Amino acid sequence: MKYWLMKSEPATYSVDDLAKRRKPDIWEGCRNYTVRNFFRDIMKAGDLAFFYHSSCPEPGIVGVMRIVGDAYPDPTQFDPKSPYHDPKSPRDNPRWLARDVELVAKYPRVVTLSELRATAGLEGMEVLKRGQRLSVLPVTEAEWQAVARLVG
């Protein structure tokens, strides 16, 4: 099993949006080559990741989700009304990927980016790199493991 952070901006998709589902959801709009090349050829069913909401007050870790199934194509590139069109995507051959996601656990509070900070064994996390712009990012055990002791 492989860990993951996963970034969403809470105003466009947080972690109360994918507990009113109840099952699992697309996560959709990924826009980087090497994410999709995490969700083609690392990330697999069953890998777990933390949700993590990015550009608001608050920054940080709320949660934590399961991939579910494989990686498929991004409905959203062929989708002209997406703020993730992309029309230079072919049918045939699409450039984008999706994965679906389940929520596993809302934490009770976020754990802050500055407390991940402020956390020794977490000096090395990507996510706390500067200039790190991914919006999934590989997380390891060890790491995984120190932020679940955060939350108790």
Contents of the next structure:
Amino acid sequence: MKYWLMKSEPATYSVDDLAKRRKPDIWEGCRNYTVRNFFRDIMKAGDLAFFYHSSCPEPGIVGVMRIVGDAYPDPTQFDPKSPYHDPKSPRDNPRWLARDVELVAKYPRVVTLSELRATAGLEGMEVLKRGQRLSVLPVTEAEWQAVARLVG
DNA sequence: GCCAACGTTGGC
DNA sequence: GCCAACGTTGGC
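Can you swap the form predicted on its own for the form predicted in complex with the DNA?
Full assembly next; the chain just shown is listed first.
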């Protein structure tokens, strides 16, 4: 099993939006080939992922999700009304993939970006690297455990 | 295949 | 709103 960190702007889709579903929901709109390849080749059903809020007053990790099922074509790429519409994506060979996720736990508090930066053992964490902009990032088991200890 | 221009991300 | 970083596009 692998570990991940998945970013979302809470104004667009927050951990509370996922919590309200009370069932798996689609993680859609990823438009980056590295992320597409993660979804296609590396991420597996049962993997765990941190839910990370970005571009907001308190960026940080807000909960844990589990990956459900397999990757499948992201329907928003074919929807002209969607902000994620990609008119160049061929119907018979879709460019972009989505995953389904279910909420495992919403944390009782935000584990903030500044707290992550200050935590021993997280020095190499991808999300802390300067210039790192991928919305889905791998997390090592040691990093996963270190973050879990922060929330008890 | 190169690479400059452009667009996006995301913390601050 | 700024801007550094870096992915994508497209002319050549």
